[in-house]
Structures are given as structure tokens and as C-alpha cells.
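One chain follows as C-alpha cells, the form predicted on its own.
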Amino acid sequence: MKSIIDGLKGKDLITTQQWSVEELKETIKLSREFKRLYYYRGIKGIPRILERKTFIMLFYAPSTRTRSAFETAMTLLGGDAQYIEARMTREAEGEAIKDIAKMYEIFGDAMGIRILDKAIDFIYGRGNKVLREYAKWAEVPVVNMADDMFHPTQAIGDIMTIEEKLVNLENKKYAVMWGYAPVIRGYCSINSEILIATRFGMEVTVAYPRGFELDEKIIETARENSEKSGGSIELLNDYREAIEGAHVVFPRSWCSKKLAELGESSFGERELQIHQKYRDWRLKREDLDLLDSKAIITHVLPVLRGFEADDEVMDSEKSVIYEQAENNLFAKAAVLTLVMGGLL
């Protein structure tokens, strides 16, 4: 374990694919220990291992949970988190990302970047490129707080939750299904869930209407993950077939490949017209009968109730969405501890 902890100090987390399965497992183990300490001893039970350390959080896109989770995590660990909106910087006036990265490297011990959706007009890959530019120049670790391709800390907290509920993940079926939404949503959580689940040996099925295919490189990487872990990945165009016998179901909308190429400003109105054709792609109460008897329903939130899934589904005994949110707090605390060397 010591070699893993040593190796993670100063390491970026842009996608979980950058970290080995052993590193991810140790991160989850630490997340569980933080959770245990918090439950048994309260906030005083968590050591102030990041005292006098600062996490710079640069937000190009809004957040309900991510900002609060990272700020709370730093508070629990005795450190500080600085919230900065991109509009508060001088980037729009022409300041180079290199210079911003070097300044925040001086002021903080790690940086977090969130850039996706409207901030990049939903054009796939644009936000990830910006994030990697920050990582190129900053000498401190850069943590992806969600871009248009990945949301790694979310994925770590989610697989932690799934493992808590299912115990053994190998050969368990994880169904990721497209769900109708009257708004446009990006790919980051979808990609990240598929990638981490296939590394942990799960049998992943992804269901979507034609035209909503995912990044071929992500799918190819997921297949490579599966070959190593003993898992699998299957792509379907029928969500009921995908969820049959599933142990985990994640219903969420994502945009079409066309919109990801052209952007919301050019294709947004047409995109929503296409979505209308698939209004029946919604996880309904009667669909739960198709699942494994002990199945769980997950969602990264925000869930669009009545669209992606019915209220009766998201409020059912199978739903673990609030436990996911809690575990994501402790997962973020573990990631910050490891990349900032809090255990060394």
C-alpha cells in the first residue's frame, strides 16, 4: 500500500484510466475509512491531514454537488478550498492558460477544473483539451471536477457505492440506459461509469436510440478493460433488453453524436426535436420487474424526474442516489489526500 500512496502524490486525475486498478482500490479503501471514522467519531475523528493546504477550484461550469463535496472534503481534512469562477479570471481578456496554471500552482497545493456543457457549447473534447492544458503547465496535481469526457471522482464514489451494495462486482450486470430529457446533457458521467465498471469486472450493457452512439475510443478502451478484468461490454438499441436481469441500472440522457460535433448553438433546437421521438425511453415502475430481485438504481444527479426516470423509481427502495452523493464526498476526500500527500 505504501508504494501506491507514494506513487499517487502529485499525480493528476483527469480520467480513472490514468490510475491502476490497485490505485483505485486503495482510494476506495481510504474513502471507506474516512466514512467509518466520520460515522463512529464525527468530524473530530477525521485527522487534519491536509491542514494548511489549499485546493484551488476553477469552475467554468456550474455545480450543485461537486463544489460542495470538494469544499466539505477539504474542511473535514483541515485544509481550505478556494472557489473561483472562470469569469473572475482574466482569461477572457487574453491571459494564457499557462500563466493562470503557474499562478495557481504558487497559491495552491492542487487544482481542480470543471469545464463542460454550455461552457464549451457541448462540443465533445473541447473541455478535456483545456483541462489537459492546465495539467501540462501546473506542477501541482490537477483533478478533473468534470469535463465533457470524464468525471473521475464521481466514478470512484459510484463504484464504491455499487460495491457496498453488491459486494462482489465480477460478472454483475450494470445497465447504462439513455433516458429521454427535454434538455441537452453531455457524456462525462456515462463514459466514466463505463470505464470504471469494466475495469472492475462488471458486465456492462449500454442502451441508446440510434444516433446516440458513444465515443468509439471510449468503447474500445472499455473492451480492453473487460479483456483484462473478465468483464464485458454490450451495446444495444433496446433499453428493456439491456436492463433485463441487471443488478445495477443507471438511467441518464446524453446528446447525439451530431450535436457533439456541431455544438448546441448550431444543432440544439434540432436535437431536442430528435429527443421527442424517444419519450418512451424512461425507466418506469413496471420496468423494475425486469431487474434482478436485489438490483439497485443509481444516478449521478441531477436526475430529471418524470423524464429519465419516474419518481416512483428514484424514490423506491432500490434507489441509492443519496448514498452515492454521500460516498462521493468521501471519495473526493480520499483523492485529495492521496494527490496532496496527506498520508506521507
The other form holds:
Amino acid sequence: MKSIIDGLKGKDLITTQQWSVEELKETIKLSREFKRLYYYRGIKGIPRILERKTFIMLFYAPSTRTRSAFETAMTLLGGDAQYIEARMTREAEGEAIKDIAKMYEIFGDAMGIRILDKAIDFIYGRGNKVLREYAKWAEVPVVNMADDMFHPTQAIGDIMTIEEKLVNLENKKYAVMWGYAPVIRGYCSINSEILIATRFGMEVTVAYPRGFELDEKIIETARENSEKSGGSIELLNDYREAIEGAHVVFPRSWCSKKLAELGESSFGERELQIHQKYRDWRLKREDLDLLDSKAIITHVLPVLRGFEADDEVMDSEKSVIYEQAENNLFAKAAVLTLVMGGLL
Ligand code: CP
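Next, report the structure of the form predicted together with phosphoric acid mono(formamide)ester (CP); the form predicted on its own has already been given.
So here's everything in the complex, that chain up top.
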């Protein structure tokens, strides 16, 4: 265990695929420990193991949860987080990423970056490339706070929640269903949930209308994960078939391949017309009868209520969305602790 903790100090987290299953399990174990300590003793229960450490957070895109969770995590651990909006930096004037990374490596002990959606005109891969450029130059660990491909800390918090609820993940069916939305959404949470669930041995089904296929490389990686873990991945074009007997259902919109290739600025209006054809792709109260009797409904949030899923679903006894958000706080605290060497 010590060698796992040693090995994570200074390590980037751009996708969970970069971390071994053992490293991810150790992170979840630490998240649970933080949660337990917090429940027993409140903030006093959390050791100030990142005291005088600074996490620099660079946001190219908005956030309701992630920013707040990372800031609270640093407060709990006795350190500080700096919130920096990319638009308020000199980058727009042409400052090189290398120089920004080198400055923040002096001022901080780790860097977080969020870059997705409108910030990259929804063009798939563009944000991840920027993030990797920061990681290339920064000597401090770089944590992906969501780019257009991955949202690793979200996935860690979510698998922690699913495991808390289902106890044993093997042979449990995790259905990720495309949901209608009148807005454009990217792939990071979908990719990340599929990748982590297949590594933890779950039987993943993904349902989407034709034209909304996912990145083939991600699916290939998920297949390889499944071969190693004993899980599986199945792709379907019927959401009811996908959720039948499911133990976990995640209803979430994502954009078409075409939009991810051409960008919102040139394909956005046509994209939303295509979405209109699939308005019935919405998780409804009656759909819950198709699930396993102990099934849970998850969502990374924000959920588009009345579009991706009905209020009766998201507010039902099966919904664990607020527990996910809570676990995401502790998962982020664990990631920050490990990459900044807080346990050493
Ligand atoms: N789940 C999540 O990343 O939420 P925000 O976009 O609000 O940070």
C-alpha cells in the first residue's frame, strides 16, 4: 500500500486509465476514510495534511459543483485553492501555455484545469490537447477537472457511490442512456463512467440513437478493460432494452459525432433539430419498472429535468444524485491528498 501512495505523489490525473485499478481502489479507500472522519467529527476530523499547500484551478469553462468541491476539499485539508478564470489571464493575448504552466508550478503545489464545451466549440479532443500541453510543461501534478474527453475525479466519486449502494459490482448492469436535451452536451462524463465501470467488472450497456455513437477508441479501451476485469460493454439503439434489469441507470445527453467534428458554431442549429427527433428518449417513472428492484439512478449533474429524465425519477427513492455530489467532495480530497503527497 505504501508503494501505491508513494507512486501517486506528483502523478497527473488526466484520465482514470492512467492510474492502475489498485491506485483507484486506494483513492476510493481514502475517500471513504475522509467521509467517515467527517461524519464522526466534522471538519475537525479531517487531518490538515495539505496545510500551506496551494491548488491552482484554471477554468476555461463554467462549473456549479467541481470548483466548489475542490475548494472545499482544500479547506478541509488545511490548504488553499486559487480560482482563476482563463479569460482573466494573459492567455488570450497570446501568452504561451508553457509559460503559464511554469508560473503556476512556482506558485502552487498542483494544478487543476477545466476546458470543455463552449470553450472549445465542442470540438472533441481540442480541450484534452490543451490539458496535456499543461501537463507536459508543469512539474507539479495536473488534475483534469473535466475536459472534452474525461472527467476522472467525477468517475472516481461515482464508482465509490455505486459500490456503496450495490456493495459488489461484479455482474451488475450499468446502463448509460442518451437522453434528449435542447442544449448541446459533451462526452467527458460518459467516457469516464464507461471506462471506470468496465475496469471495476461491471456489465455496461450504452444506448443512443443512431448518429450519437461514441469515440471508437474509448469503446475499444472499455472492451480491453472488460476482458481484464470480467465485465462487459454492449452498445444498443433502444434505451428500454438497455435499462432492462439494470442496477444503475445514468440518463444523460451527449452530442452527435457530426457536431463533435464540426463544432457548435457551424453545426449547432442542425444538431438541435436532430435532437428533436428523439424527444422520447427521457427516463420516465414508468421506465423504472424495467429495472432491477434495487436499482439506483445516477447523474453527474447538472441533470436537465424534464428532458433527460423526469422530476419523478430524479426525486424518486432510487435517485442517489446528492450522495454522488457528496462523495465527489471526498474523492477530490483524496485525489488532492495523494497527488500532493499529503500522506507521506
Ligand atoms: N458534475 C460536474 O462536473 O458539475 P459542474 O459542471 O457543475 O462542475
